[in-house]
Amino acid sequence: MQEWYFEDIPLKQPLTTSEYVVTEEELIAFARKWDPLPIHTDPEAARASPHGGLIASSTYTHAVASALGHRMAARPLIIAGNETTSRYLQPVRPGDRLVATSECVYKRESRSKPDRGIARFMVTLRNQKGESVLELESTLVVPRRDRG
């Protein structure tokens, strides 16, 4: 894996993760850990809601997309995040198989730590069917190579 420094980011060049299958039994486990609605946790009821079926939670959703983000053949070497923007389009369900695309849109000097850069991604995570399931924007804070 390559890791970036600010000044190595790429600004306007997507790159795409590889495939992450979600599992019935991993999506149960990990809301009944962090979000135990029934429409994420009973297969039962969640036919019977509105979703016709188990969804993921947003938090799990979330998580995929941070893995998938981290097991990129290229990525920024991170010193803390700032700031997320999440918008969930599309429900996540077992067997769906999950790729994250990534994009840097901005990244700029900081202005009051000149060892480190700030830089604006957009990543959308999309189902075997093309349809964008969750849309981020994620700023990150980026050690600088010439200044650290």
Contents of the next structure:
2 protein chains.
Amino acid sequence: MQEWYFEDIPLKQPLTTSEYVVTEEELIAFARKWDPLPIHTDPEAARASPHGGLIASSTYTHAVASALGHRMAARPLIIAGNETTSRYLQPVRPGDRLVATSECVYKRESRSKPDRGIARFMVTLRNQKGESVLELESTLVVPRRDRG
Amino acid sequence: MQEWYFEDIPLKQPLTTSEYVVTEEELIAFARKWDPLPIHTDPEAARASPHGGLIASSTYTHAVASALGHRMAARPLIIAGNETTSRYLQPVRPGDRLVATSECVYKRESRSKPDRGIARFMVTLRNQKGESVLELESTLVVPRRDRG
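Starting from the form predicted alone, produce the coordinates for the form predicted together with another copy of the chain.
Once more the chain from above appears, this time first in line as the rest of the complex follows.
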């Protein structure tokens, strides 16, 4: 995987990953450990709910986005990630095939530290119907190539 | 655990959980699956880094916050969670003992749907030194007790 310094990050050029297939087994096992609500762990209870079946814990959906981030052709080097806003747009269900798209929507040099820059990325997770299930907007602190 | 309808949610009354002890083994195993960066998975490489040792993947820190949410004495029923802002304030390290505090900072009835309300929660994860490591601000849609 290519690693970007601040100068290398292309603006408004989205990269998309391969598919992550969500299995019922993994969705349930994750939720049992980290978010044991019946809607995430109990197929019977979930079928009787307004969702009509199991849906993934939001933490699981984040974890899939993180795993897909490691399949990008390139990603920024990161000094720190200060703040992320997550928007949950559709439930994730067993059998879903998810892809992530990542795009730098804004970047600037740091005003106080010449060895780094600030880059804002929008990551969108979509299912096999093309529906966005999760949007992540993250502000990252990224090293500059020849400074510091 | 007590489950709150919209009317039951107390404003500005924080609840705190018991401790979650972060083990190196769990931190590494989680990151190997979901966020395999050396800073999260390789103690040697992490020691040589500016962090001076392993730090947790942000996704792992979220997962701990989620697990601690299930140890609250009470929590709201949830129709949907639309948006969460996460602030990463300090790295989480092996051996850390984390507690979560949750507080409703704002609530209002829905303007369009009489069977529900909107509640904004601030969840803070703190380590054994009292440092905040993660803040989560979430807007939840919560059912009203006798409407709809």
